[in-house]
Structure formats: C-alpha cells, structure tokens
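Given as structure tokens, the chain that follows is alone and in the form predicted alone.
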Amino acid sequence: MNEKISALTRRQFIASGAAALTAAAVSSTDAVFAQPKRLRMALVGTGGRGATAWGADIVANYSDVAEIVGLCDINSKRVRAAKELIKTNAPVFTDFDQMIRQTRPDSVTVATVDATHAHYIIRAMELGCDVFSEKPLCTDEAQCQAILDAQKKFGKKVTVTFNARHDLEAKKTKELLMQKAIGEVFSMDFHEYLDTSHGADYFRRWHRLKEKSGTLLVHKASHHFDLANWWIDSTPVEVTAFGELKFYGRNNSFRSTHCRVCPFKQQCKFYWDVTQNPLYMKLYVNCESEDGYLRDGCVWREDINIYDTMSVVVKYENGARLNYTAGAYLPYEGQAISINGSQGRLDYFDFGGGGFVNKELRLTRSFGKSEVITDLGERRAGEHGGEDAALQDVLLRDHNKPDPLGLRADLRAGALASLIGIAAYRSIERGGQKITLKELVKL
C-alpha cells in the first residue's frame, strides 16, 4: 500500500513538475513575443546632426525601442570619432551597401550633403530599407523625380524630419487653423531673420556652394516652405524668386581659406576658433586629413555662391499666396510669420535678441478681440526647443497612434518642400521667371 502510495506520489510530482515546466516555458515565450520588436536604424552621415540627433540621442532616449545597427560615413575617421560619441558597439563603414548588407536594418537615416541625400534615399529603398531622411529631402528636380520614381517603385517608406512641425506655437497655430479661427486663409507673411552668429555658419561650411545645398532656399528654407505647406493645406503651384549675395562672399576687402590660419584675425568681425568646440574637433579638425573639410571656412571666400539676400512669392493651388523673405547678416535672429484669413489673422513671433518679446502667438479675429495663445503644452527639454525629442517621440514611440495634425511629413510633403526651394533658384537664375512646379516634376 504504502509503496503504491510512493509510486503514485511520484508520478503526480513528476506530471505536475512537467505541467509547471511547460507552463514557464510557455509564459516566458509570451514574455518574448510580448516585448515590442526594437528598430534596427542604421545611420549615413555622421557630422554633428547626425552623430547628435540621430545617433547619441537614440541610443540615450530610444534604446527601448530602436537599435543603431551600424554607421557610416565617407571619413573613416569621422564614423569612428561618431561611434565614440555615440556610444554605440554598432560597426562602422566607409561603403553604404557593405551596411546594409552587413546589419540589415529595418530604416536608414540619411543625414549627409544635402546633395546626397537622393544617392542614399533611393539605394536605400533598393536595398529593402524605409528612410528617415534629413531635411532637405532633395536640392534639384532631377533629384526629386527620381526619388518619387523609385519610391513608386520599391514601395518602401520616405520620412522627412521636418522638427519645425514639432514647435509648441506651430502645432497650436495648426490646430487653430484646422478649427477655422480666422476662416479661409488667404495669405501668409514669412519673415526668416538669421544673425550673425548663425547665418554666418552657413557660409563657412559646405552649404556655401550651390551644388552641394541648393542653397538656403531649398537647405534652410525647406522647414519654413513645409510649415507654410502644411499650415495653409494646399498645393504649391508656382513660385517667384529673387535672390543675392550681398554681404558674404565676394563682398569684402580681404579673406583667407578658413580662421585658423587667417592673417586678418584681429580685425575680422567674423573669426571663430573652433578650437574651441570639443564636439567639432573630434568630428571635422581631427578628420581633415581624410577629406579635406573645413569647418571653420573663411566667410569672404570667393566661391561661395549661394543667397544670403532672399524673396520669393508661392500660389497655391486653393489661391492662398506666401510672401517669404529671409535675411543671413542680420543683428538678431528670428522669425516673424503672419496668416491672414477670411475672419482673422494669426501672428507668430519667435526672436532671439533685438528687444522684441521672445515667443508670441496670437490669434486677432475680425470685428472681435486680439489675444495671446497661452495653453501650448509643456515645452521640452533638448536640442531646437525640444522639437527635436518630440519629433522622434512620433516616429519611434508613438508610430501606431493616430495623428490629427498630420505631423509625420511623408515623402509628399518632404518633395513639395525642397519644390518650392528648388523653383525659387530657378526662378532667380531666370531673371525671377515664373516657375511651375509640374513643368519641374510629376508629382
């Protein structure tokens, strides 16, 4: 008795032991299953913005849900110095489909020349991946028809990282606007101030030379032609244009190759000593020997040829008209942006110095009161505003939610931005001839 008594205990432990067994191993496949599937990202240019944004801030804020897979750069040395600041264990290249190949990654970022960015855009798509692709998306139309091409084609995902929708007062005046608080907008008003400080940077640096930016018009102002896009909800039409360099450049008495070595340091307004960055030795002087780049360029080269004086005029397929300017020398930075509808106007003022108030948003409607917009949200921390945290915020966590103000910009939104850019200084090259955009590209 007491033995079958033994033998059945020990079949009911040994069955239940089993049961427990396959009920862990069950549990902890669910608890596999469960965990989200992390992005696998892999990076294409590594300067300061994508070696920051796309690069230190993704493994810092976004490990949870996506992974750096690999990096590269045309400077080994560059993508080796990025790896470091980064802080990543990801491999690096010097050959984007080695990569690709190499780690498989579900997206790319590109983040390189802006004239690149159709190079790594479309081969990308060839290779299977999605893109998340830096501003500009393209900067001529060659480029951008080739994209949309090729997009059609592999039918992959083109984000562009317009951050600029992610600002508290642009969301807020989107979100008015979609409620009609001034009625049907028949205009805008868009005035870029860039200072001294800033404005300068971009003649030291690559976006000095046309082929390499488009420009400031498609380079800079791609984030404000997508604002005014995405704000007045309609098609850009035709553009009208005049541009020129009339303070930068040519326009001085004396210059040098870049600051460092420049004999006129004591009397040029303009010098800056890179030296002083950390961040820009490790990723450009201590690269120099690669490639040759310098970021500290003299200001008053001679082969700079893009605008640092701009205007441009935009029909829009609803019969609304921008009215865009922006400046490149100017004392203080800024913008000043001004929507004017059928029962109102909005007024958006953003400004770094000068004595004007800091950020303003306020809504005057017709026959009634003027008032400052007040409930934004909480502003976050972080590079530009914190749009940039929360741009990443959509695109990485928040991808499956809904988005009623349309703050992913699509591969749509991103080519109708680099349009109007691209038209503008078409436009100027023609005297300030009308250009339309469907004579540029088939959307």
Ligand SMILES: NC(=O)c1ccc[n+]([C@@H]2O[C@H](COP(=O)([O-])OP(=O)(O)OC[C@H]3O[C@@H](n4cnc5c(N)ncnc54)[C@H](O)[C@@H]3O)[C@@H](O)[C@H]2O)c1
Second form
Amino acid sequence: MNEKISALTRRQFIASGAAALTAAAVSSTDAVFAQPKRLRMALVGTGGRGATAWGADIVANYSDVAEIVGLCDINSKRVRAAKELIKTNAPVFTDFDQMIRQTRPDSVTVATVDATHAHYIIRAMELGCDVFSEKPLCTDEAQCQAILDAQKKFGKKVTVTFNARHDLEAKKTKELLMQKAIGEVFSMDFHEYLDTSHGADYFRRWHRLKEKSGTLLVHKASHHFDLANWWIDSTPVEVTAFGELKFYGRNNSFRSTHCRVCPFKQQCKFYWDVTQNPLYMKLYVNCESEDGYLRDGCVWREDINIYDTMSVVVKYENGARLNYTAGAYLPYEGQAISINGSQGRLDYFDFGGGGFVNKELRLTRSFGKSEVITDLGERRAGEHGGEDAALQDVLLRDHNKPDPLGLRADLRAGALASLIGIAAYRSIERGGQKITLKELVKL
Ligand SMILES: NC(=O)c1ccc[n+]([C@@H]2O[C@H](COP(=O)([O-])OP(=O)(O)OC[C@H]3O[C@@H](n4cnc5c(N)ncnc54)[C@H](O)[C@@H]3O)[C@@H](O)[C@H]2O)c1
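The form predicted in complex with this ligand is what I want next, because the block you gave corresponds to the form predicted alone; please supply it.
Let's see the whole complex now, leading with the same chain.
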C-alpha cells in the first residue's frame, strides 16, 4: 500500500470523529496500513533464466517484499510452462503492452534474448516502469544510445543484474582494491575458460548468432568487462580485439540440425540428450512447435557466426589496461585473473576439471609477503555459487541499505560493459582497428 495514501487516510479517518470505534478495530486498521508495499514485478522472457532467478526464486524467497504480477514471452506455450514452474497465479501474456496496461507493475524484469533487451527496456520506461535488465544491457551501439536517451527522457531507473559482482572473491577483490592493498592499479589480466560442456552450450542455440547475442564478447564477457570496470574504477575509453571461430561451426566434417535427430550420435563427442532434463523438456522441447527453438542445436551448424577464440585489450581513462582472453572449447572451466598494482599483485584463480582444482585469492605485496585471503564471508546457497541470492537480496530486500562496495550496477555500468564487447566485435570486423567508445555513443 502507498504510504502517503495510508497516512492521509488515517488522518482523515481520525478527524472525521469516528471515535466510537473500538481501540481493537483501530489497531487492526493500523496493522493493515503498516504492511510494507510489495514491489509489483512483471517479467518478460520466461526461458531458463527468467523462470528461475526472476520467477521461481522471487515467489519462493521474496514474497514478503515482491510480487510477480505478470509474465510475458513470445512463445505462449513457454510462458504457460513457466507459470507452472514459478508457482504463481499471475496472468500470462504474449503482448508486452497489454501486460503492462493490465497489471500496472512498478518494475519490469527483462530476461529475453539479448538483442531484444533494448526494445523492452525502452518500452517499459515509456510505460512508466523501472527496469531490471539481465546482462547484457544491449548488443549494439544504436540500442545503447537509444536506451541512454530514453532513460534521460523518462527518468526511470535501470538496474543491470550483474550477479558476478556478488561472488565472494569478487567482492573481496573490490574491497582490497578500495583499500589500496596493491597501490594504484596499472593492469589486469583476465582469462576466461569455457569448457566443452558450458562453452559448447552457447553454440547450440541463439547465442551462436551475432545478431541475437552480440557474440560472446557481449553476451558472456559483459560480466567480465563489468567486473574489470568496477574493480579498476575508471572509464574504458579504447578497445582493440581479435577473434576467430576456430573450433565450432564449419570446423567439423559432419553436422546435423540438432542432437535428437542426428545420424552421427555415436561418433560426435558433443552429442547431448536434452530428453534427460525434465526442466528443459518442459521449457523448450514441449514448446518447440511455436517457434522452432531447438535447445539441443548442433554445435557444427554452418550458420554459427560468433567467435570461440577471443583477445581484447582495453585502455582506461586512468591509464590502466585490461588484457582479456576467452576460449569456449577448453578441457576445463574457470577464470584466472591477475591485477597488477604499484605496490603488489592480486591473483584470483578459480578453474579446474579433469581431476584438478585451482581456487584461491592471493595477495602478494611488493617486497613483502604473499598470502591467501580466506576471510571471505559466508557463501550463500543456490545458483551461481550463491551469487544470485546475494544479488536478489541487494536489489529486493536491502535496496535502501548503504552499498559501500557499489554492488548495484546502474545503467551507465551496464552500458559500459556492453560497449566494450560491442567495440571489440567492431574492432574484429575491422581487422583489429582501435575503436574508441566515444565514437560509438554519447555517454
Ligand atoms: N546473469 C546470469 O547469470 C544469466 C544466466 C543466464 C542467462 N542470463 C541472461 O538472461 C537472458 C535469457 O537467457 P536464457 O538463458 O533464459 O535464454 P532462453 O533462451 O532460455 O530464454 C529466452 C526467452 O526469451 C524469449 N524471447 C525471445 N525473443 C523474445 C521477444 N522478442 N519478446 C519476448 N520474449 C522473447 C524466448 O521465447 C525465451 O523464452 C539473456 O539475456 C541472458 O544473457 C543471465
């Protein structure tokens, strides 16, 4: 309930001389008025991410502070399947405007295919809503400019849901950098390793198309560029990149459309049986007839036009430099991040597979000791190593609490993270040419 209205109603009620009412009745009225207003959340994009992190999790863990009021997806079967998974009575829609008009949400969560985020972010603001956007904010520079202009015009709040900031080691890294534990940051080496399971999954479905995902440099690396921007605490200005498709796509002698019908099941190391996953059967396979979305698409399809091998150099306003690489066909999964400063170095290793694990956050002071940092705080349960729960808390439960680490990512942060990826693929398109962010958008 709106607090202003409830206070006014209470004053009017007392002034009307209704003194005959019993004390018990007044106190029960007060109890009703005292109930905090729940955030009315609408969701567009009810696929894997939407239905879980922004659907089922909200209903299961945040019903005291938030309420799902509407669900929308272009696939009417998927939105109905998601409603069941989420366990909500909220109405379902395939028309976004109709959902907003009918359900009057305070905020819209956008969890659609990446290249469609901009459309919904802008329309939600136009229709008077704040926005929680899944990463990436957008997939090209025109979308980015349009979102920035719309936010200026409509004055609504856009938050980008970068859950990777909520990793315990990521937060500790930010804290140590804020304390100047390694002095001034001069450079960062960030290596992302995607393996033959997680990495391959991006080549099975819409992420494989640049026009839908902006390549992994936007879709995936926007997490990493956001972390780098947040840690370095300066504005990226210039990007140079190289990228190739060395492994997936045309780089194989046989292919099919998708695994279920593949004649090469026996010999393909990437054969994957989606029918073994009950959630995916409900959300994808049983909804295929509507949009032809094949969750188990072939990783060797010839239309794949993103890169699986990437190198990016980013220069920041303060002179710091980020050296970023990513590969999507590696034998193990994880990250190796090193931050070099005037007084030391931070190393965060979290990778492994095939029988080995390498995970530690290490601080080495120049001319001093090297130590493993272990006071990381409590790791939450749930998806992405508890990052999702920590993010949801900060956005939905603790939104009025101080945020000393700057964990909440605003529109500018979302724009800059996407823009590095966009500048990187533009650089690759132009044979490794240097791209400045200011030639892409007016921030
Ligand atoms: N932060 C994270 O850890 C994380 C993890 C996974 C996905 N994501 C993000 O969440 C988003 C969704 O990813 P996903 O894995 O759930 O994909 P998905 O393919 O499972 O779901 C996408 C949904 O969007 C719908 N859709 C597509 N175009 C649409 C349109 N024009 N209008 C309305 N709905 C449309 C599809 O029908 C589908 O239901 C992506 O932007 C992705 O980057 C973030």
